[in-house]
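A single chain, nothing else alongside it, follows as structure tokens in the form predicted alone.
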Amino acid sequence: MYQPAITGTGVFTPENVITNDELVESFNKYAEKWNADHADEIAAGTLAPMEMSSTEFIIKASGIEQRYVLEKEGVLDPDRMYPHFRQRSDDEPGLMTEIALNACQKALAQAGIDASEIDLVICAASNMERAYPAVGVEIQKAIGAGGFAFDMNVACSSATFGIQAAADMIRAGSVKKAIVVNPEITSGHLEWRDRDCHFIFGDVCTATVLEREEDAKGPHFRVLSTRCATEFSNNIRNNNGFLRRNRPDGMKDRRDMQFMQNGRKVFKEVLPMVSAHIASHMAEEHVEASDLKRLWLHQANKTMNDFIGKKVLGRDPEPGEQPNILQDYANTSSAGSIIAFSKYSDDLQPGDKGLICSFGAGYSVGSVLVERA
């Protein structure tokens, strides 16, 4: 058996910023219209008007204050309000490679070792670019991996069952070096014109590279424990898929082909369970709350995390014990944790010890216990 350890992250951030201000004013703009071009049936009280988003509302609602995004300029459009990519050939990188290779590359650069020294890469992400073959297959080639590489899919909480999955192949002996990497385009998936949810994703890509302790260069951690869980729940879903043309209503401009969620109960039942993953992981391993030094967790909503944050540590966590970012990234389904443990870890000292965790659409939360060696 063999011990993982995580020694090297990565981040990509795309150059495009979308404030709070200019979402706004987009939205109550589309919002204008709509109601507008549905006068009649709101005077009539059969349909109820479309209400006006503000800055205020979204800051209160969750605590994000931007968001980055690989295109604005069709979000922001009142007539279009989604990304526009380009067509690219078959040929082409697909987008998620590319903003993976980035990403890769950086961490590769931080954990000292060639990524042809990689025998397994895992896409870890809550939307894939296509249903085969396999986009991790397309970013191994694109980095220059050896070894294999496949698809994971569990939401938001696809970076932290990924590497669980690397860290139990390793510790295993059947690969040496992994790489978890995770091109969330949630900016293709979010129903910007639904206030409830216009203002919750943002795009970024991040990697992580794990391997043998043994075979560490540098300044890492230790993967002392990693855990997963599941629980069914409709309130988190998107519908989309490759049977959707197949359907008789599949080809229309259907809602719940993009994110929805129920977010009242997602809070209510989410909290509850993700608090209890923690405290259940920290029993078995003989961890207590005392021990430790930074919790880095999923970046969906400033008071989920604070909640959590508070229940896992007993008190109100103190400033950098439990690092946010989604004021400025918003919500980046998988990557969110990772962001804050790649910018917010390296004044860790050896022996402090920390905590990974990611939870989302399943329900699913996934948790990993590092310790800085």
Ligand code: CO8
Contents of the next structure:
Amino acid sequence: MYQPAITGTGVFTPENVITNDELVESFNKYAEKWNADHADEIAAGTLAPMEMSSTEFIIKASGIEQRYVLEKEGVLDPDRMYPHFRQRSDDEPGLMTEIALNACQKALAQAGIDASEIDLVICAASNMERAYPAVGVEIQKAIGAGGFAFDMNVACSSATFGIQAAADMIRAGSVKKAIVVNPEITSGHLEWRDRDCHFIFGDVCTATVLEREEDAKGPHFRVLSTRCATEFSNNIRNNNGFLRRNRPDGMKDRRDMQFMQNGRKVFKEVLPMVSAHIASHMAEEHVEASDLKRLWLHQANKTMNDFIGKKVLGRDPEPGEQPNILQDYANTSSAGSIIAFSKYSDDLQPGDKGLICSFGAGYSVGSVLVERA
Ligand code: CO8
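Switching conditions: you have the form predicted alone, so give me the form predicted in complex with this ligand.
Whole complex next, starting from this chain.
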């Protein structure tokens, strides 16, 4: 058995920012136009008018101030409301691979290793650009890795589930060095025309290098243990899929072909699930709240994170103990907790322990207990 360790992380952040004000302005133009186009039905009472969005609501309900996106014009165009991505030929890298390459190169540089030493690539994300060949295998080729690669999807928990899979393989000896990469192009499957969710997501890519601890070249995080759990729920769902064209109205632009959620129910059901999951993981590992120097939580909602932090630590977290990045990045699905870990972990001292935790659709929750070395 080998001791797995996280030796490098990398974050690719797109160049384009959409502020709440920009987002709300474009949504409200879209809603006004929709109401004008449906004025007769609205006047007849057969259709409800579309309600406006507001920056104040977004800040209060979520804590999100802005988000990064790969393409901004299409998202903000009231006549379109989704990004423009150019058609790529089969001979050039896909968009997921392009952003993965950037994040992987940063993570490999931090680990101080060459991509050719990697013998496992896991592309772990909420959506895959195509059915096959696996995006992970394309990323393996693009970065110049050896070994093997595969894709996995556990929505917002993809990164922690991927880290568990990689850490277990390193522990067992079937791989030596792994990279878990999370290209999250949430802008492609968010319904920007729905005020209940149009503010929630942003695009990003994160990558995490894991190796045998004995091979680490510098400061690193020992992976002490991991825990994953799932419980079926329809409260976060997207019905797009490979059987789509076979169904009677399969190719129609239906609302359920994009991200759908019952946010209130998610809030109520996922919070106790996550709090209990972390508590039992810590109890099994004999880790007390006072042993944890940092929590790197999934980045969906500030109130949610404040609640979990308080529940886990038994008190309000001190500034810096539970860093949030959601105000800048919004919810980036599986990448959120890894962005927080990547940006806010360098200052930990040898022996300091921390916990990475993600949660979301499935429902799913994954936690990774680490120790600075
Ligand atoms: N502007 C103004 N008012 C609004 C807006 C808006 N933009 N949106 C909603 N309102 C209104 C509502 O209509 C409602 O009005 P009324 O009271 O008249 O019915 C009122 O404001 C309150 O609405 P809510 O009850 O919905 O507001 P909440 O306080 O619950 O906040 C949140 C909404 C922010 C969505 C909150 O419920 C939340 O964060 N829930 C948790 C969600 C969560 O964590 N989900 C995880 C999803 S991520 C995941 O699993 C990955 C999926 C795969 C990735 C997909 C990528 C696209």
